[in-house]
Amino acid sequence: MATWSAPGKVFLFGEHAVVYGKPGLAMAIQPRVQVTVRKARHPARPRSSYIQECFRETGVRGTVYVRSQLPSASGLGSSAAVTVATLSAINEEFEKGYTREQVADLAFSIEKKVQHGLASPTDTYVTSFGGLVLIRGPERLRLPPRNIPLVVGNSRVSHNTGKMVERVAREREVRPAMVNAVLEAIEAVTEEAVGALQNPPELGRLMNINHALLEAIGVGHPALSRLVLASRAAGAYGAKITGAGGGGCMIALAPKRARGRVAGAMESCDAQAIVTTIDTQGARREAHA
């Protein structure tokens, strides 16, 4: 029996622009998915298509038990965390000998298959390695870890990443000059944010700018707007959509004294609030009780 866990992730800056080769800044967060795998000759078929593919790709058979602190389909990388944790547990239980890089690569290929080609390698890379990751085209650059305390607001509004990506693509076809200008502005904000990681008030201002730019290309949602405005009013330095938009989650960067108020403001908007910060471990082995 082997038990591994993997963290969720948020996009701090640059979502949607990364689709067009612009930089993005992602961070692993502390809520985790934990998966236990045990060898079995006649296991039941897993409910998750991601877990099914993990067993099929590795050519092994076993039982699986999942415990998750991450809401699903919310933009926090829960499917990537499930896939990476499952592969890591299979790797140990069946002595496959995969490296962490190989687990991340295989997890991405599985996500890409299950999501019909729409998956991003960012999610599986960040959940495998943890920390702060700067995305530049095909490159994934791990940055020195910073304590970036966040309050995540889950709007509980379901969204579809593929549809949001397609919406931006259509808007770009209709209004190429405008949308390309917005994407370039998001790029500038992301680049500036990399240099402001130790300056929370400035980082918050840049989050606010990034949020406005995301709304300008049509990936906002009334529920997310309410959470962003409520967070700022409660004392957050800044707040923005994280991920595809159109529902799902937003994040707020708040000083320690205001985090409780920000979380309460989110909950008053019927959202789930998660107070969290950076996870630097990535996928890790868990001891058995």
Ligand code: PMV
Given for the second form:
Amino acid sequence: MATWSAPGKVFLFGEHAVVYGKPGLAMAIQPRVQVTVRKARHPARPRSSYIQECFRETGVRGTVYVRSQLPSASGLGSSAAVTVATLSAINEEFEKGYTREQVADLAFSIEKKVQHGLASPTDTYVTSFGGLVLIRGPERLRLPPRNIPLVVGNSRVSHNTGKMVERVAREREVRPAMVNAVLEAIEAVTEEAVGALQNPPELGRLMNINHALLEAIGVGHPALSRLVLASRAAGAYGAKITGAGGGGCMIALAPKRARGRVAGAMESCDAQAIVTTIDTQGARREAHA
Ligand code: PMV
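Could you give the coordinates for the form predicted in complex with the named molecule, as opposed to the form predicted alone above?
Up next: the whole complex, starting with the chain shown before.
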């Protein structure tokens, strides 16, 4: 029996622009998914298609038990975390000898297959390695970890990443001058943010700008706007959509004294609030009780 866990992730800056080769800044967060795998000759078929693919790709058979602190399909990378934790547990239980890079690469190819080619390598990379990751074209740069405490607000409005990516692509066809200018502005915000990671008030202002730019390209949602405004009114330095938008989650950066108030403000908008910070471990082996 082997148990591994892997963290969720948020996009701090640059979502959508990253699809067009602009930089994106993502961070692993503390809520985790934990997966136990045990060898079995005639296991039941796993319900998750990600887990089915993990067994198919590695050519082994086993039972799986999943516990998750991450809401699924909300943009916090739960499918990537499940895939990486399952592959890591298979790796130990069946002595496959994969490196962490190999697990991350295999997890990405599984995400791509299950999501019909629409996955970006961001989620699987961040959940495998943890920390802060700057994506720039084909490069994935691990930045020195910083404590960036966040309040994540899950709007509970379901969204579809592929559809939101398509919506931006269509908008770009209709209004190329405007959308390209916004994507460039998002790039400038992300680059500034990389230099402001130790300055929370400045980082908050940059989040507010990034949020407005995301709304300009059509990935806002009234529930997310409400959460962003409520967080700012409750004392956050800044707040924005995180991930694909159109539903899913937003994040707020708040001084310590305001974090509880920001979480309360989100909950009074019917959202789930998660107070969290950076995870620096990525996928890790869990001891058995
Ligand atoms: O909703 P998420 O966290 O999977 O983020 C999607 C981010 C996009 O930039 C919109 C797409 C991508 O694959 O990077």
